[in-house]
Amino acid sequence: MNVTYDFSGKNVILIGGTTGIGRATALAFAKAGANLYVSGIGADSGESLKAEVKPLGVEIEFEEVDVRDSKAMAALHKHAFERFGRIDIAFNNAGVPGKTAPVHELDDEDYDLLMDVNLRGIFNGLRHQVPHMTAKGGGAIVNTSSLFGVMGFATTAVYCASKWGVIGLTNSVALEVARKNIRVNAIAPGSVMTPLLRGMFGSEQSAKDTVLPMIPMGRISDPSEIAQLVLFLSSDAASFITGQAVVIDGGGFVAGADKL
């Protein structure tokens, strides 16, 4: 079933948009009429996204940025605000899987990478998006957490911690801006066939072998399915939803995926 959204005249900043969920969401917003300011790692992927979006008749800009770099993130937002004048929607999606191993086998570098990209990166987005939206009369922000942000999973302890942190940020910032016409929510995807999932488990087949037994619906989701949740939370259809982490995982959480 296709759901149609109309974001004509809206401007979106999408951080972490070159692959997977981010790329699928960028395309979904573009098809719904939104202009895009996309950032991510990989200039070639950014240019290919621009080429894919431009025939849809919306404006798109791409800027390569490392979300760990506070100065670079400040500049990114400045450029987006100057380009479009107003950013209505922000999707903070950058993330890495990190090393999958028991906690005692992880090094400082493993911890720092996960926390700096998955958590600091979203903080670096929120700190610029909130003042802008406050000054412009409101907006909607969606942050990417994970199913592993609401449950533990062996050999992904620090990844889980980073994604739990995203929900803490989301809940708290939502309360800070609830009277300012800004809504802040998170998505908590389960298994999605993306480069991140392949990286977490080593290969596509290894990912399937590991996670399919935990998913009651018996399949791994497509990034386009997650994109539809982002568009919903960004739309007026979700006008009374804020401070939530919406799990989208084929039933794994309610079934107790870590126990299956």
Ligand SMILES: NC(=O)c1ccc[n+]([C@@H]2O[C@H](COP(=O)([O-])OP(=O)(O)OC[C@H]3O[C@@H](n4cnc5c(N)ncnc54)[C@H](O)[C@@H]3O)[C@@H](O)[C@H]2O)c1
Contents of the next structure:
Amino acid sequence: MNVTYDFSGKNVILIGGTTGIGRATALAFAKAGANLYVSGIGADSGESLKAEVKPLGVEIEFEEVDVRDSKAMAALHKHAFERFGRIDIAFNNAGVPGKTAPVHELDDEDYDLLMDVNLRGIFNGLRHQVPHMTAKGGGAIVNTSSLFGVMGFATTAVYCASKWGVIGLTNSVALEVARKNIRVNAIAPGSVMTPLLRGMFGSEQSAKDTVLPMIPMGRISDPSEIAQLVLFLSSDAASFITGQAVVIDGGGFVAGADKL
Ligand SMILES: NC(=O)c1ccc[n+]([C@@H]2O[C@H](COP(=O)([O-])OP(=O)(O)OC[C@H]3O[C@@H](n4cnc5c(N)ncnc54)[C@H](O)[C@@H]3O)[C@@H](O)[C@H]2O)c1
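Form predicted on its own done; form predicted together with the ligand now:
Now the full complex is given, and it begins with the chain already shown.
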């Protein structure tokens, strides 16, 4: 069965869109006809994404912005609103794995990096997207949490805390805008083969050795599978879904990965 979406005429801001899940989502939106305003770290990846998207016949802009920088995030949104006039969909996806170690081996810098990128970064998106979408009559926002946003995992305590925080932001903002035709949801992916997963566990092999025993479907997901969930939640097919954190993990959570 082939599922297709039509986002033609829609404008999407993707923050953390240069690699991995964000890049796969940018490509999926572009193939569905949406114009893109992409941000993230890595000018080279941003430029290569532009080159890949342009032949698809949609508009794409890229700006390298650090989500921790509140002023730069305000400017990014201003530029995106000016460029397209209206942003219909926002995907707040920037994230880092941080240091994988027991809590007593983490220092202030480790804590600040995780909380500032993974949580403040989402806040720095929402605070600009909500007033804009309210003024324009509506929109859809998707924030990236994690399976580690609904469970704990030894050696990733602060990463988990940041991702639980994303769900708190998502639920609360969803309630704030529920009567404004704006839906706000989170995705909670299990293991997805991206630079972040390799970084979290040191290598692709080490990631597989650690996480495969926790995944009933017996495989690590591809970023394109996560992109499909983002498109669904951003689409009118999800018109009554708000304030949810949708777990997409090959069955790990229900099998009790959180009890390991
Ligand atoms: N890969 C997984 O298994 C997995 C599982 C659950 C959740 N996630 C989450 O998915 C999101 C995307 O991660 P990914 O796996 O695709 O990894 P990735 O490393 O490929 O992508 C991370 C993205 O965030 C951007 N980014 C990182 N630091 C930034 C900063 N300071 N400012 C702006 N942008 C920044 C990067 O440029 C990139 O676009 C993250 O939030 C991550 O926590 C990943």
